[in-house]
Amino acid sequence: MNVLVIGASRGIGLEFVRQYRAAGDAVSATARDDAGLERLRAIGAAALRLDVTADDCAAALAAQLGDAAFDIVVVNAGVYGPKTDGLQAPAADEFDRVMHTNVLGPMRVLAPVAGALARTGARIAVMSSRMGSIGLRAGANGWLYRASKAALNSVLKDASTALAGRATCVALHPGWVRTDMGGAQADLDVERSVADLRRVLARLGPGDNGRFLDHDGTEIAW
């Protein structure tokens, strides 16, 4: 398979690329910066530089992307943001570089990724969380972060609604993770998460498209 990884210098995108790797397929990964780019190359992977916050990412990742075509795209760059426990209004640059990470980046890369899938049985990703469900809200805490996944799963949605019978699209939870976003009290371990999420993106087919699932392939509410 051919794999398109976009946020992959850390956590569960390097993860990714890792996994995908040691199973033979041919990956092409992002990072923002050298010491980034270097751990995907040490790896074998073909590492493309970009930041999905630069307002010509999308020129930039359709320029290296080339003739490539791609059957899973996992779309990964996030920030959580400020640690807030109420309703403690974000600062404006806090605000925006959230919201230009988590949300405003996909609707970037989207266009050039859709331009460059396989032409049979595509399956493109978001990495989404459990805390953007508007439907299982039971909190407050880190409402930026929620409010920027909740409007991602949005953005998916579109997607998966412009590209029916091209490419099943999904939203993925991926549990709560011990990386360096979920902290060392997480539940799940890198290597778990990111194995359950690539058996749930390699049984996808067309009636999944457009759906919001966990990392064991459980629906999620949007």
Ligand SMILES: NC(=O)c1ccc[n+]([C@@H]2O[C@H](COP(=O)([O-])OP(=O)(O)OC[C@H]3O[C@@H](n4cnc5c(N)ncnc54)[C@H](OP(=O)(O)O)[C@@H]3O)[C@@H](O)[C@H]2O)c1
Given for the second form:
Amino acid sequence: MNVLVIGASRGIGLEFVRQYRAAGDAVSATARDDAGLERLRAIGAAALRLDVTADDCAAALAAQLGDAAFDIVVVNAGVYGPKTDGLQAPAADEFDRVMHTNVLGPMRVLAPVAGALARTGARIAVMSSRMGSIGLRAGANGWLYRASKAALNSVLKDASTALAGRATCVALHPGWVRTDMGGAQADLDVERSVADLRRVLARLGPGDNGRFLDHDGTEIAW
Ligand SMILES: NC(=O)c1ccc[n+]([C@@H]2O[C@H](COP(=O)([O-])OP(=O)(O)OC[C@H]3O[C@@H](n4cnc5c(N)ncnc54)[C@H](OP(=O)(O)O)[C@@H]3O)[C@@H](O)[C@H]2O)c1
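Please supply the coordinates for the form predicted in complex with the ligand, as a counterpart to the form predicted on its own shown previously.
Up next: the whole complex, starting with the chain shown before.
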């Protein structure tokens, strides 16, 4: 298989690259600094430089992808932003950083990704979060992050409609994972989360287009 991971310098993205490489897949992956690019090369990935908040990121990605054709694309880059627990309004620059990374970035990269898909069986996943679910909402902590992932889910749903018949598009929740973002108290180690997510991706068919799935494959309410 030919796999692309966007936002793979560390955490869940880097683990996707490790596991797909270990399974013998060809992997292209992005990072935005030299250290991240070097980590990707060291595990045999084609390393592409990309910051999803850069105004020219769509063109930069398209130029680096060339005529590649991916079976699986994981749009993983994300930030949490302010750790609020109530209705504290975010500063404008924090709002922009979170929304630009988690929403505008995917909106920009989805078009070049759509132009670089395998002709049959292509799958695109955006790394969402259960915290973005409005149906399951039971707390207001991290409300900017929640708003960004709810918006990302809307973006994914539109992508699933626009790309129906060309790719199966899903929003995934990786669980609460021990990474820089998830912290040391999280439920899952990154190896387990990504192994689960790879299993979910492997089983996807056209009938799954536009779904929001947990790492164990169960449906999450929008
Ligand atoms: N960990 C969890 O419990 C959890 C739960 C639900 C959802 N998620 C989602 O899963 C995804 C990965 O999370 P993680 O836990 O692995 O987080 P992480 O350890 O903080 O890693 C975040 C990744 O996103 C990249 N990134 C951030 N801003 C970027 C930008 N402007 N352009 C390109 N790449 C950028 C980072 O690259 P740099 O190294 O350059 O910063 C890094 O590779 C995120 O979308 C997150 O919201 C995580």
